[in-house]
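Here we start with a single chain on its own, the form predicted on its own, put down as C-alpha cells.
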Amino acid sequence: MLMPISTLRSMSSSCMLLYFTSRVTTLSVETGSSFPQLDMHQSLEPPGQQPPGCGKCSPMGSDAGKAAGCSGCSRGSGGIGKGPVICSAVCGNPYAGLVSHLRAAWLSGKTRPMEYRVAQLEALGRFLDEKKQDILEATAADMGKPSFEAYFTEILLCKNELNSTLNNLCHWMKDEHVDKSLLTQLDCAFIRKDPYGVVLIIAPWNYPIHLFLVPLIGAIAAGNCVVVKPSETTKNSERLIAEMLTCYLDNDCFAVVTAGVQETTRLLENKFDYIFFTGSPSVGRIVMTAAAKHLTPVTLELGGKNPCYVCDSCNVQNTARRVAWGRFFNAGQTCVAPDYVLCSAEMQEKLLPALREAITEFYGPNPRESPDFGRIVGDRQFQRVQALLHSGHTAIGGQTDAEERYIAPTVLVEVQQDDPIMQEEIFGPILPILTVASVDDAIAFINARERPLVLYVFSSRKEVMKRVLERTSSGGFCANDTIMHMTIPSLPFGGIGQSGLGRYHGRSSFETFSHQRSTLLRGAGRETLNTPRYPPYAPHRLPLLRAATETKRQATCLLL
C-alpha cells in the first residue's frame, strides 16, 4: 500500500527518497500478480487524463546495464529497469519516471550505432538459446502447449527473424538516395531511417514469447528504447520474460513491465513515440484512443474470422490435413488459423471423412490423451469457446473437460450465418463448415463481412486462386496451405481494417519502427541558381524554373 501523505510529510528527505526508490523497484512484482487479467477478449479501462506535469520527472541514477547473458539479474526488480526513478508521488503516474529514464537514454544517442543494435540483438539470440528449456516449460505450464509447437513458434521462428535482421541490418540502415530535379542535381537528397524514440510493445498470451520478441527485434534494429508489456494471462511466461530478459538487454534502454488492466491503462497515459499492440479489436480501439491523445503512431495486430474457401477441384486429402493442422495448432488459439470453411455441399461430403482421418492421424483416437494437442489458456476463455459448440451440428469431436480446459478438435456442419459462432473470432479448436454454391458466392460471402487477417483458398486451378485474390481484400493471402505464410520473414504480416493496422516481420519490422526522415543537404553557394524563385516575381522566369524543377511523364509501365 502507498503511504499516507501525512506520513510522507513528516519524513526526512533521505527517508522519503529511500521509500520512493523501494516503491519503484517492487512495482512490477505487485502489479503482475494482484490485478485482473487482460487477454485478447477483454477491454482495458478507458484511459484517464494525465495529471499536470506528468512525464517531466527526471530519472535518478543510471548505469550501463547488465552485460548480456549475466547471471546476477535481480528477480525482485521484475524488469522495471536499472536505477531508481522518482516519479509516482509527484506525477501521479507510476510509470512516468520509467518512460522518462528511457527517453533520456535514447536522447543520449546510445541506441543509434549499428554496433550497439547488433550487440543487443545477439543478446536476444543468447536468451533464446540459453532459456530454451525454460520457454518450453513455461508455455507448457500456461496452456499445455506441446514442446514441438512451442519450439517451432516461440524459438525457431524467432531465431529466423533475428538472423534475417542481423544478416540485413547494415543494408536496411543505409541512407536511401532518391531521384533529384535538375535544380538539386549538385545536392544530396536521401531518406534517413531514424528511430522513433521510446516505444511500447503490448503482447498477447497465445504466443507469449514470439509475439513480443518479433516486434522487439524490429524495434531494437531500428534503434529505439523499448518498454515491453507481456500478457499477464500466461503467468509463467510473463514471469520468465520479466525475470530473465533484463539479464540480457541493456536496462538503461529496455524494460519489462508486468501489469494488469488498471496498470496497463495507466501505462498508456504516458507519451510514447510508437505503440505496437497485438490483441483483440476491442482493446485495439482503446489503445488507439490513448495513443491519439499524444498523436502517437500505432501498429495494431488484431484478428478476425479468416475464411477458407475449398474448391471442388482441390486434393481433398491434402486439403484436410493442412486445414486441420492450421485450425487445431495451439488448440486453435492462433490469430491466423482458418476460422471457417466455405465449400459446396458435394465437397463437404468428401471433406468431412478426410478431416476425421486427419484428426485421428494427428492426435490419435482420443485427442485428450495426445501429447501433441494443447489446452485452452484459462477458465473464462474455455467457457466462451465451449458456448460456441451450440451452433450448428457437431460432425466431429465436441467433447469437453472443464477441469483440464480441454475442448476436442471439433467440426461443425449445418451452421447458419447468424449463429453465435459466426459473430466472433473463435480462437479455439472448432471448425464450422458453411456451404456455398460457387466461387462467386464464396467471394460475395467474404466481401459482405469485415476484412480478415488472412484469406485461404484451396484449389488446383490457378484461375480460381487468381479470381479470389483479385476480388477480395484481406491482410494476407495463402493458397493451398494455412499459417505457412507466417514463416517467411521477407513477407510483411499485418491486417487491414478490422483485422489490423500496419505490418511487421523482416524488413517491415525495421521500417515500422523507423521514421522515414526526408533529408536534403544543399550547398551554401551557387546562389545564382536560386534567383529565379525569389521575389520580385517575373513571368519570364517561369520557363527557367519549370525546366529546373519539372518531372516529366515517362512511357507507360506494364505489369508482367
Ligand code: NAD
Given for the second form:
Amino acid sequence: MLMPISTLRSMSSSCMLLYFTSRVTTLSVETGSSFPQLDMHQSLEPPGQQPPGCGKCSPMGSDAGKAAGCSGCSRGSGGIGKGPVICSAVCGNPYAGLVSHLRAAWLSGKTRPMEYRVAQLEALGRFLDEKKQDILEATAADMGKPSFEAYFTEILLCKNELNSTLNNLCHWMKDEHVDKSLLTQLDCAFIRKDPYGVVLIIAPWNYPIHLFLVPLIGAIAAGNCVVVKPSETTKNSERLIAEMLTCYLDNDCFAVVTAGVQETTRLLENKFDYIFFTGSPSVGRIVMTAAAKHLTPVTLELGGKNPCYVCDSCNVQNTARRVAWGRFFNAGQTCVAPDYVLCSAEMQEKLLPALREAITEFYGPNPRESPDFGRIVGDRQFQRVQALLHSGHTAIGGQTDAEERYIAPTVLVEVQQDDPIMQEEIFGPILPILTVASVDDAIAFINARERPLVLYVFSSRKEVMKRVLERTSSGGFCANDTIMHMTIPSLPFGGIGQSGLGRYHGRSSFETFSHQRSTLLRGAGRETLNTPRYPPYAPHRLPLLRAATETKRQATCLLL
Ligand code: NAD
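After the form predicted on its own, can we look at the form predicted together with this ligand?
The complete assembly is shown below, putting the previous chain first.
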C-alpha cells in the first residue's frame, strides 16, 4: 500500500521513517551510537550481547538503507558503544533493516527510563484525543461501526487502560525484593522487571484501534521497542494508524508495518523477542510456529465459541437485554460476544419474546435503518456468516442485504449440536439457542468442547453460578452480564487452550511484556562464609551448608 504524495509531503521526515509499508524495502536511518548512563532503576550494566547477525552486516551508517538486502557487506564490530549493527535478522528479508534499527535503539537503553516510557504513553493519549474524530470516521467507513460503540471501545477503554498504566507504572517498575537464605542474608536479591527487547504486535480488524493500542500500552510501559502490524482488512483504520500514530511516537523505537498475509509471513521470519498476536486460532498456530523457530515467547489472544447458560431462575428481561447487547454490539464481531445460549425449553419460551423486545428497543422496528447497528466487515465474511443462517429455524430477524453487508439481529431456535453454526465461531449478529435439561447438562455440553475465551451464566441463584464456575474452565467468567468483565483493567484478560495463551490488560500487560530477571547482588568479601561449599568436600561441612541454605517447611497454621 502506498501513501498519497500529498500525505507524504505533509508528513515530517521522522513520520515517514516510521511508516513502513509492505512495498518499502529500505529504511533511512539516523542514529547515534552512544549508550546513555543508566540510573539504579535500570540495569547495572548495559546488555553486552550483540544483535544476532548474518555475519555479513555492516555497522549502521550512511548506507544503512541497504541493510534490508544485506548484500555483500562485511561485519563490523557491532555491540554497545561501537556502533550497532544494522542487519540483525534474516538476510534478504525486507523487514530485516527495520528490526535491526529497532534493536539498535533498544540496545542503546533509550526505552528504559521511566520518564521516557511516560512521555511515549502520554503521546498515545494525545493521539487518542486529537485523532478522535478520525478514528470514529475510519471505523465507520470500515464496518459501519456506530460512533457510540467506536467511542466506547476504541477510545474510552483505551484511555482507561492508559490512565491505569500511567497511574501505576512507577510501582510496577520497582524491583521486587524476595526472601533470602541465611547464607545470602547480607546480599540483595530481587526481581528486576526487564523489557524483552523488540516485540511484534499483530492485531485483527474487529476493534482495529483498541486491539493494537492496548497491547502497545503494555509494551511501551515495560520498556520495549515495538513493531505494530494492524489488520489489512480494515483499510481506513490501517491507513490512520500508519499515517497518524507514527507522528506521535519516537520513530527510533516504534514502527508500524502495513502488511497482508504474504508480507506478514516475511515479517515473522525475523527474530523478535516477544510476539503478541490477536486473531483466529488457525493463524495463531502459524504465528506460534514462526515464533518457535527463534524460541520467541508468545501471547495468543484467540477466539472461539463462548457459551451463555441461562438458568430458569434468572430475571428474563434483564438477561435478554444484556445478552442481546453483547451479541449484537459491533454487529456480533466481538471475540467475547456470547456465541450461543443454553437454556431449558421453558426458559426459551420466555426468552424469545424478551429478546424480540430488547432488539426492537435497541434498534427500532427495522434495525437496518438504525444508526446504532453495524455492518459485516467484508464480502467474504458476509458470505460466511450468511451461510450460518441456514442452521435451525429463524425465530427473530434473518434478513440480509449483500450490497450493504447487512445481517439483521437474528435468533435461531431448534439448533442441533452438529449444525454448521455450532462448528465455528459465529462472529456475526446471530444467536442460536440450544435447549438443555439442567445445569449439569449445560456443564457437560460446555466441557465436551474446546475451552472458551469467556463463559457467561445468568442466574439469580449463587449456587448455580458457583457450580458452573467450579466445574468448567474458560479464559474468563462473567455472571449476569456480557463483555463487562473486560472493561476492568485490573482483571487479566486472555484465553485458555484453544482460546489463547497468556493474558493482558493493566498490570498483566506490563508483566506480559516484562522479563522477570532474577538478580542477586553479593558482596565481594566475607569469604569464610563461603568456604563450606568449596572442594575438597568434607562431610562435616554439609550440616553447615544445610543450615545456611535450608528452607524449612512451616507448620500449618490452623485458625480456630
Ligand atoms: P486473523 O487471524 O485472520 O488475522 C489476525 C491478524 O493476523 C491480521 O493482522 C492478519 O493480517 C494476520 N494474518 C492473517 N493470516 C496470516 C498468516 N497466514 N500469517 C501471518 N499473519 C496472518 O483474525 P481476524 O479475522 O483479523 O480477527 C477475527 C478473529 O480474531 C476471531 O477469531 C476473533 O475471535 C479473534 N479475536 C480475538 C480477540 C481476543 O482478544 N481474544 C480479540 C479480537 C478478535
